[in-house]
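The chain below stands alone and is given as structure tokens, in the form predicted on its own.
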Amino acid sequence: MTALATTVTETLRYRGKVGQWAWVLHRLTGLGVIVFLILHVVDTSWAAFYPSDYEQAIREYQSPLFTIGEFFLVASVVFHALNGLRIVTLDYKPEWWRYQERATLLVFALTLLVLVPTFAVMLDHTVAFYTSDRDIATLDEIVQTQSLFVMGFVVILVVALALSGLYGLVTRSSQGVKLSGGWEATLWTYMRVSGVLILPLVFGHLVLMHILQGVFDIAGVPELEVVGTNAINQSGTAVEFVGARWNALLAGVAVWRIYDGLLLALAAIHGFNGLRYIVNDYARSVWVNRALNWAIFFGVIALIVVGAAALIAGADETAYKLATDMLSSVQ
């Protein structure tokens, strides 16, 4: 935590140039996004096993917090893939050094340019939404779900802590988790090569899903089209949404599963690894610089899991009927 704590205030006594504030930035939107990750895996998971729990997750994500919320998430994916495209370039192109502030300044241009035409939509798509006649999830609501989440949170942390101290006495091990040097070349080079590959996945998901039919489309809208297929949302429930453009098929193949899968394991794997870069910078106790390297080892898989067995289970009829039967309850 001291480690932290200076790190912030010398960040904010230093005002160095723009590319401090560059990797201030990337390390933040980072976090953001890794956070809105697990939220998202996990809820998506529902509508193939709790279908009325992810149509109460959509209300909540429909309200005006969460539509704040997801101004800044675009802006964070935005500006992190943008970087991160940056820092893979200068690290295969280390002649290139001598351009690292235009290529910065560079970055932020780009950011803004893509930003404010996709706010703009966005913008529209809010308006269109909160001057129509549509229910919308209470605070109450929202504070008793999310307080699930964060619940979690703190119990996975507090179990890490307790099995790292476990860990502790019994072998009085005074080392953290450290891994070999190939294994750090390693995750160095796919931290590169998933950073770029991701690139098309992400900004694609973005375009679909918050653009072209964003949260205010997913759930409430009967007989519209899912978007990237043919189908037609006949109930206008979220789960019908992602049940459709799940099992749509392109030549027999489930596209949209593997566009998601491919988008999970790039993500989740490069994400949680920034994590642990992050983790082992600031976090000096052994103790508890273990504990979350555990949590963070196990935490990725546990995600990948979850959402590699709802894509592979779906979502059918009585999904449908289930989701279609709560959303009936609440208006």
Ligand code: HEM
Given for the second form:
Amino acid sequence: MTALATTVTETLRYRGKVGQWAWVLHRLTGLGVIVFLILHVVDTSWAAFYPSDYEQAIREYQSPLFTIGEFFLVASVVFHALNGLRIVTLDYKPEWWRYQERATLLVFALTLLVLVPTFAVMLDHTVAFYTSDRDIATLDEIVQTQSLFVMGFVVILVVALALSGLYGLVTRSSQGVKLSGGWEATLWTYMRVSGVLILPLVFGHLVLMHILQGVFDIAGVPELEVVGTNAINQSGTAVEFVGARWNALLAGVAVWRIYDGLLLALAAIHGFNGLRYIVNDYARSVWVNRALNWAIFFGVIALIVVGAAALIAGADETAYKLATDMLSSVQ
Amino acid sequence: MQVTLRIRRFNPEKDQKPYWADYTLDNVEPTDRVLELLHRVKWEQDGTLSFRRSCAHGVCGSDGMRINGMNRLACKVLVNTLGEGDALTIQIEPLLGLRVIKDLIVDMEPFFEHYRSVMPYFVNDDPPPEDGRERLQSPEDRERFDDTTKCILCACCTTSCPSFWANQDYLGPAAIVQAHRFIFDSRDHAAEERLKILAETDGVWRCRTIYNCTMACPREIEVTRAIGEVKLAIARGSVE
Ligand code: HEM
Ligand code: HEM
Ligand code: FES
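Could you present the same protein in the form predicted together with protoporphyrin IX containing FE, rather than the form predicted on its own shown above?
Time for the whole complex; same chain goes first.
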């Protein structure tokens, strides 16, 4: 923890230039997005496995707390993506370093340029939603469901710490987790390549989920034509919305499943490896370092398995029915 | 003009923890260097103030310190680059990430250990040329690593890096600059070994292209660029 405390206080005290602040923001936004992604993929898998829980999750995403969070999320993704492009460019053209300051200012400007109209549209959706007489999840409901996630994280951490402690006792190892140079180089390249590939995928995803239709359209809008498909959301449930997208075929190919699968794999590995960079910077105690590295390694596998299983399983009429029942029970 | 030096002081034999001490100096010329002000404090006001310096001309690299929030050499910073007016406060503290031995003196040993770990010496076991003279190199080949020959090992870059603040196992910019100087030397034969050392977790990959090091370098070495070139050499598995 001292490593983290020193970094925070001294980053504030050191008179670094704009590059230092871009790094702080890149790290914070990356961290924010990966935490969201973990919740998001687990939630989304419920559309396939626990339809009524998915319905509840989307109800909660439509509540004020998450609406605010959504603005931060979109801002984070946009800044991280554009700044990521700057980093990638300078990595492959190190001799262009003299432009790094101007490039960073350009990233800030472009981020604003993208965010202003995006926020305007999102605000429009938001105002329309909150001025309608739609049903909104209460804070109690949110605390109830989301505390499960917090507990989940705590359990994973405690288990990882305990295992790491045991391992330390048995093997007397004083090494943190270190990958070989070959792996480090591969992952470095992966971060760059995946970043460039994620960019259009995630921007596309956000255009669908925030601009064309919003979180507020996923559930509760009867007879809505689901974005990116020809299907009508008959039941107005979130589960049917997702099911319709996953079942949509273009020339016999389930394009949205492939799209989601690509985004899932690319972003999960990118985000968890980013998490590893952060952990290896600040978790200096061997015991904690090993625990967190293990949690990251198994975490990324688990997340991809859960997400892929949901994409393969999909959602059908039975699931829509369960979701409808759940909705009528809360209303 | 009048200058107040706010200096971060610490004597482990008697202080519980570091503290700030103020020293006021009159008749300071705007063209005085910060090192001269430190001398005046030590010689006129408080002989216990400790700092390193040797050449006083930006060559030996002993007096790297954090001046007004940025790492620089006290012997290269003129007062007038830090501010104007009749009264000025200048804040001085030791480099961060290395243990403070006393006042502005830090333990450079871990820094030099990283330096030594990248084989910062010429390796070529071929017999020397027949005529008994030097191994020749074209001007272009010499130019390739010219920039990184300028390093004076003052540690300003390494201790300006947030990755190094968090984790002193990171080799740091200076060691990578020194490695670059030999990796890209056409006469040297150990590039591969050095790249292997630098590819480890605590090698180049800890660099997050923050550019604090480039800004801090008193010799204006293109530090982040050199690190970037080493990263690319490792990722591509070849030196160009
Ligand atoms: C609040 C903003 C977001 C909303 C409302 C949203 C909504 C959705 C919805 C409804 C689905 C279901 C599948 C579909 O319709 O295609 C989905 C899937 C997915 N989303 Fe998002 N999304 C958001 C942000 C993000 C972001 C920022 C990322 C990437 C970092 C992301 C990554 C994914 C992935 C990987 C899947 C597939 C999950 C699986 O395999 O089960 N989403 N999202
Ligand atoms: C949208 C396109 C994206 C691009 C172009 C991109 C680019 C990058 C790059 C180049 C890095 C390496 C930074 C460095 O080594 O200094 C990075 C780090 C990171 N990225 Fe992304 N990224 C993108 C999306 C995402 C997403 C969706 C997530 C979360 C799931 C994410 C999470 C992270 C994290 C946690 C780090 C580590 C930050 C650090 O070490 O300071 N990124 N990103
Ligand atoms: S005293 Fe030698 S570099 Fe400043």
